[in-house]
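Just one chain follows, in the form predicted alone, and it is written as structure tokens.
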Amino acid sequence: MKVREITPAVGAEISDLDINLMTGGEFDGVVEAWDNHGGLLFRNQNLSNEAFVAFASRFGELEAAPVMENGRTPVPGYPEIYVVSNVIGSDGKPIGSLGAGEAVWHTDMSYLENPPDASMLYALELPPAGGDTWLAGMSAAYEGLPDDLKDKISGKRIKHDGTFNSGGFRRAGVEVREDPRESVGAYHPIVCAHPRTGRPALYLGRRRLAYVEGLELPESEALLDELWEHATKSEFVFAHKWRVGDLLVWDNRATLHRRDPFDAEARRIMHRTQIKGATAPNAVCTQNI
């Protein structure tokens, strides 16, 4: 096995894996990884449904896949999978969610009390262009603010906002709010400390109602945008371009991701499972960092 960091700042490349074949000493090394990279990619796989679940779950308690934008379950028998597709089913409706435009920055579910700790996607099939992953690593945006902006944010909390899913969809029965103190969500630090390696990292969720506890609104929109276009410059980030066989798998407590719109007549299939949190993102002293 070999790992390939693809920036400095987010991301490795492991080569010479079949995780079909994976023994216990690759997959601590695996970790280790993605301990230090915060995302991780896994090129040429070949994995089942079931393979794709067992791989997943050595990583922690799988989440149950909601019920997709559709209306129907996950897969038939892989209640922790989730169809991520633009494609349209025999019967006139998706196979999937979150169609084929632009999904803007985000991290997975961060509304919740307990967020999900990482995320994974697998490729099935693929449009001839577009519909790339971006990531960007939290803690090298951390690391790379200014002294002014950690003074600004040491100890603060923002609300990360449940309204809508990262394709610009409201989830259901959830009614919209404009004043993000008035939306539903939960209070997160605004920086984290990763639960093993205790290293800081900036939690942001999704720009879209999200909050500053304490402030004006106004001074909350300034200090959200200051904060968004640092953690997304072109020294944080990367974009991976999709080939059949890919799997991608990003630790949702230290990196944002987002994905480029593509062809909606082009056809993709995604299949994506999610760890469960196992604590709430903690609050990292930042007074002597």
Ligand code: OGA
The other form holds:
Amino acid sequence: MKVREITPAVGAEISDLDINLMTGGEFDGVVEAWDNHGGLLFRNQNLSNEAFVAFASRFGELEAAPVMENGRTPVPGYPEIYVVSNVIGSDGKPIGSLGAGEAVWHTDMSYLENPPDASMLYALELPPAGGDTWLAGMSAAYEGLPDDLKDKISGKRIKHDGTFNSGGFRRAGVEVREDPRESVGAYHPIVCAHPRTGRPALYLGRRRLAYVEGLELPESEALLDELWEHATKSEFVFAHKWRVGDLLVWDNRATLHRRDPFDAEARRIMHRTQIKGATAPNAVCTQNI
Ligand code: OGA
Ligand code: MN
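Output block for the form predicted in complex with this ligand, input the form predicted alone:
Now the complete complex, all chains and molecules, led by this one.
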């Protein structure tokens, strides 16, 4: 098994590893690379649904497929595998969620008190162009913050909105409130120490309807704009161009991700699993770093 850094800020490619034949020692190496790089890419995998669930479970307890804009869309018989797709099934209903549009920068489900630690996508069918998934490294982004911005966010929390998902779709059953102080969501510290490595990282969630606790709304908007512009600079990100058989794993505590749009007439089918949050970000946050 080989580990190759994709960018200094985020991402490593694991090669010469068939997940179906992985040893315990190799898995230890995978976890070490994950702690160091925040996101992992495995190419040329051939995972059955059972093998995908078994691999994902080694990272922690799995969550059932979340409720998305089309409700729950698990793979029949596999409640922990959720389908991310724009394809319409033979019953006329979408087989998955997130459509074909852009998914804006985000971490998964940070509007919860205990957001998922990690998520992974496995590519089954891909459009001829578009649909790249981007990762951004939030430890590097924290470390690269100018001192004045570090001071401005020290000890502060962001409210993470739960109204819209990353595809811009309203979550089933949630009322839209245009004032971020009134919408549904959870507060988390802006700078969190990673529970495994202790490394501080920016924890931003998503931009839409976010709010910095205690500030006037215009001040909060300005600070968030400044933070988001910094965190998504080209030096902290890379775009993953998918091939069928790729598996991409990301640590929600150390990265942001987004997806490019693609032709809605083309087909994209990804299987996804999500690891439960073992701790709330609050519990591991370092104030006043
Ligand atoms: C997700 C997600 C992006 C993609 O599954 O959480 O943001 O590339 N997906 O489909
Ligand atoms: Mn996501």
